[in-house]
Amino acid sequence: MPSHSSPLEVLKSHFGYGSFRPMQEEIISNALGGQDSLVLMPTGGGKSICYQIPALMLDGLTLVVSPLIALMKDQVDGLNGNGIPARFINSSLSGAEINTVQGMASRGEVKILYVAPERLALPGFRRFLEQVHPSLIAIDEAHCISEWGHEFRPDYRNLKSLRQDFPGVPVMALTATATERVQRDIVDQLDLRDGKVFLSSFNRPNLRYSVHPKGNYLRLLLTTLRERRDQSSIIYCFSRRETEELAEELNARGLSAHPYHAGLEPVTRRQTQEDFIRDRVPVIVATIAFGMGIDKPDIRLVVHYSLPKSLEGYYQETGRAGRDGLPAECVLLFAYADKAKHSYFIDQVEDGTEQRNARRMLDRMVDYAESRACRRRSILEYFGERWEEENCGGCDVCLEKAEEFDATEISQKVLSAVIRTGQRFGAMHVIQVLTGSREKRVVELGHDKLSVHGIVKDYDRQQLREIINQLRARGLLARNEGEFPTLAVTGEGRRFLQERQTLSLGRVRAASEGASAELREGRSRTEAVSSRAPAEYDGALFEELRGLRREIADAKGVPPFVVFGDVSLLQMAAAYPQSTESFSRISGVGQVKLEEYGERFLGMIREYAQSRGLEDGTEGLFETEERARVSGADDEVRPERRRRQRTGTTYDVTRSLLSQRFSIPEIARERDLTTGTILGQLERMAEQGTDMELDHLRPSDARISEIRMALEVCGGEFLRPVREYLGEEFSYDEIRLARIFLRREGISSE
């Protein structure tokens, strides 16, 4: 490996990034100084860089302990793609293959070696480690060492012996999910008392969180998945049967989805995972076992069809979305009955302490699902982090335009029912009484004879549960924790009743009410979260680049993101780099990738740009982004052109010109943009369900019919084969425009 004078040089030459993310440089310096570290950083925050750069700067081998076999392969593929000699040893290799890897490591031909934790219990492997004597030990998913965490693995307890065998070697423990209690346990178990703790924010600003009643799940799922038809999504289910039934339902509705669970044949599981990683299958319907080892950065949607059993698990599973920093959605479909499924299995646990811990974590998860407090704040506070913002701008609660209603009467009825039933029951029982249920327990207790029985006719059970949650948030109701949590009226609640106070609460949704509009509403507010991704780009070029990336990846037998991530392609499609120097400024373009892929990508970009008279705009792009970061400005302008001063967002301006029946070329000239950029805006607004005047742009029925046939034959993901099928009389712009109409009409007709 070449020598480097600084970590920043390594970052640029091998990984193609010009600056570190928060805390990375401090963590790297701590490791290079021989000190231990506990690193808590959210998924997608750049944990791997923290040990990969010291590995390249230190003599000898860096040992990385990871419990995830699939993740090891993805990490090694990515490192090798950046010119870094890395290998892994786990149960997927034969004995001969393991001997080969160990021989390479002994000869100094491997800089980073990934191993599974159970490997450390084998005497032969321990002798191998003594021979190579690692210079750095990194322990990924370090929360697995703590029995207080949500993924305790006994094999991780063996890691403490590494400290005894290699007392002078720095240890770096890394995790994305650890409460304060788990953090202390990691430090104790790994004997990191003299080490330094690096605690990054758990906040994932590019993720949007929402919770919706499960009753309308199919309509919500179909709408959400169709809006992201060409993007990667994971849907988590409780059982194997659910994964298969839901995947079958989605396929019947015209969506490509595969089930994934432990009951499938190993060959089928591996193929499904491989197809997902390589963008051949967009939707995976899976049990929570899926995704543990997935290092796929461009997952745009994670749906929990069933309630997770803990907030740690939920945070980790949603953390698989948007690892590239681009916007992604996390949707939880909640039904109270899902809690009973988990409770049944918790009741089977024999260890009392373990059972109580599991029940406590499940109760916190239910609190999150039922609460009308900011989702982001709830997650961060669970991990001990304060969130001061009133409105996070990225969850259903904060994005919902609160239409308050006079809740005085319904609140009086709810509080009265809690008191009349003796403040000894949970929300479900109180709701049954209020709605006049004749359930056996209600009758046995005589609660069908109470004056509050059946007094609520104009709210369904879901709405009543939301009202109860809001009354808890306002301090009028309290929930007494225990094996069976119960509701009680607080002193403030009694004053409300006695003094006949008035009360307004936020609008509550009916169980049958759809949520697609809410999902669309929030997306534009997180559209440019990543500081590395441009707000505007040429959609047609982006698709062409995706096609080239996939072609190269298939030839090399690696996932597409190993070649380049979406952020890199978006920057290329925004700036049109046309020289080796400008291409090297793109995020993710290191020296190795520049030499290996530069000419092929540059050739495509040059051909595309020159045929349209587009200039290289990399200098302006990065100057503009740097100015925006320094000044905090929100001026997402195209860099290579000067724009007129205007009011409203860039999308509002385009919509206004559409309403005046401007053509695409006229809008492009008026706005000093390319037609490709304008079409990209139309595509994103169409995906979001934005109302637009488009009828005057519709191609003739005959042209649309020909384009529809070509899309069916060639598939709609990449435009180049569609254009080749149709011939030169059809332009890329016309194909994209027709596709917008076809998708709109297809959705409306189903």
Ligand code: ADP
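Residue numbers count along the first chain shown, from 1. Here the rigid core means the biggest group of C-alpha atoms that line up within 1.5 Å when the two forms are laid on top of each other. Not measured: the values here are computed from a predicted model. What changes on going to the form predicted together with adenosine-5'-diphosphate (ADP):
- Superposed on the core, the two forms differ at Leu450: its CA moves 2 Å or more between the two forms.
- Once both forms are overlaid on the rigid core, the distance between the two CA positions of Glu388 between the two forms is under 2 angstroms.
- A movement of the C-alpha atom of Gly322 falling short of 2 angstroms is seen between the two forms when the two forms are aligned on their rigid core.
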Contents of the next structure:
Amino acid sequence: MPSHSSPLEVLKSHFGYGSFRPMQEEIISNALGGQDSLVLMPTGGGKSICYQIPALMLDGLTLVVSPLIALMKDQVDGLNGNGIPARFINSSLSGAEINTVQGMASRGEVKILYVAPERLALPGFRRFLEQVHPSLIAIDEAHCISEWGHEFRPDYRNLKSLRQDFPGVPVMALTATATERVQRDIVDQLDLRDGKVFLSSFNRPNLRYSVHPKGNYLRLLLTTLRERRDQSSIIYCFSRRETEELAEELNARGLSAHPYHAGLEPVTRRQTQEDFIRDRVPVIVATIAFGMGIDKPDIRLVVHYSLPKSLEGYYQETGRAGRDGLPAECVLLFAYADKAKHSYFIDQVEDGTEQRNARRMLDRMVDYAESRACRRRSILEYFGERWEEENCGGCDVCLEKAEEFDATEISQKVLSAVIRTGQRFGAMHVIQVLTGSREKRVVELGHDKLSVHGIVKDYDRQQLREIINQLRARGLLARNEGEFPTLAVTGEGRRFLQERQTLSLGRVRAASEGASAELREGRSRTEAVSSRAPAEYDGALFEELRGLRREIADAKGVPPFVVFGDVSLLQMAAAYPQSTESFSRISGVGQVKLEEYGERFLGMIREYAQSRGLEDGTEGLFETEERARVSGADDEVRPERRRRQRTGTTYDVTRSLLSQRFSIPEIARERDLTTGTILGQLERMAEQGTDMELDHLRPSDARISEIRMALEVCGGEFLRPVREYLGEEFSYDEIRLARIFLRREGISSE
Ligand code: ADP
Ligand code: ZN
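After the form predicted on its own, can we look at the form predicted together with adenosine-5'-diphosphate (ADP)?
Up next: the whole complex, starting with the chain shown before.
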């Protein structure tokens, strides 16, 4: 390693990345400056590089302490795959093998050495360490040192004395667990008092969260898993028996799922892990024991079939999805009865404090599952982080909100009725008046003579009740509690009327929909969760590249992601690099991988592209690091599109992106808005007759005509019945889009 290289040069040459993620650079220079640091970053945030780059730049050896023995081999394979001399020592090696590794390390032939914490207690190993004298000590999963964490490891206590034996050696403690108590504990126990704390947001922008009632679990699982056929998924269960039964159930329906739990033979467990990591089995049905030893970057789905026992645990377990930064989904199946299973075990706990603690954590978890607040916000607030955005665009709650309708007129009617009847009545009476009831009491009070009597025709009572609830939640109506609660219009409600403000409310369900509401609910949420269209890339080429990757990986006996991650393959399938120079711009292509795999991948891409006349589009792939930093790794898929400027009004920006023939998901991503918002803009512009380029978005004639039929049958105002009519194959987005075309073309039923 030439000593004049900068961290950025090392990042490019060894790891093939063009820019640092937030904080990586600061952490690296802190370590190079000989300082301690505590690094708190979510899973997939890129912690490893923070010590791997200093390891390459400092003289001598970097010691990495990690509790995850099963992971070490993959990590070391990954580093070796990038031409970095790394090794590990743990109980899976024989005494002779350990001697060999120690010998190499003493001769300076190893730059990064992974060890398990229990090794530090062995005098022989301590003598070895004294002799090589590491230049940096990295402590991975540092929360294991704290009894307050959920993964306390007594062996981590050995680290205290390690710290004392090497007082001058900088220590970097890294963790993805962020509760403050654990943080303080790490600092205390490792004596990091003068060190810097690097705290990044714990938001995982590429993860989508949702909660579903467990009642209809099988159907939901089957749909979701079938949509993700070849993709890696984990389903977490409460008990060993549950994992086996559910795996069987799924296999009986044609999916390939293996159970995993601590009761299986070690050989079987190892084989299952291995098959999963090597992409031979897509679905694992496991107890939470599974995953600790898995560092698979491309897990696309994590389902909790049972309630986790804490939100912290839930965050950790779902955190295993999407480490590579590409979109992934986290689904919690919730049944209130699951709480009882945990409570039963909590009741057995003898220590009173511990028991209270466990109860509190469980209650938080249940709150999460039952609440209708943004899931992302709930999780982040649990970790003491503030989330300012109103709509995260990536959880079931927020996505449903995106389905809001214009409730201005109906709200005006409701508020007026409350005022006209003298603010002395409850919701029931107001609803009766609005819907034109001639009940005795209405007539006696003379309310059938009011101008608001019978002015609502298009909402039924149930819907009006929901609207009233929402108006209360928004603070436009207040309810005076008492034996007979009455409604009153608040100051805000009056302003709404006087200033002729507009108002959107969440979709309301018709009474006729009530019976099978839960089932529908489940379905519409699946749709919302899985409708995220893949970024634009060539699916056929991607599959071919995946095949090549697997072939190479199997021949070398390493997991496929050690050859290239999905991000790299997606970029290749999006940009068709056809020269060595372009190929080296692809994320994840460093010098060693370029030399080792460049020709084979390039060969395949060239043949594919040239037979179809596709040009090399890698130009500018790494030009704009800044935008990448703002919006996260997700954007790496189409980095060349990051260049677009945001100018003009929000509608103008959307129009301009349309004229460049971007798809709706792309525009949404580019603008950090939801697809629902973008469609709303299109609808608004279409209404106003704004000129815009839409042709590239037009669904096929066949689909448009199906949607048109449905609109004619159900009426065009509410989407839900239309969607019900059409079935799951049609997304809300597509229906809205088709409706725009139909209105433009003047053949809508309305
Ligand atoms: P963590 O240990 O925080 O969970 P990793 O270190 O495993 O995260 O990194 C997650 C993924 O992100 C890995 O595939 C890694 O190679 C990739 N990565 C890390 N830093 C960068 C970067 N600066 N640019 C692009 N990819 C990166
Ligand atoms: Zn949300």
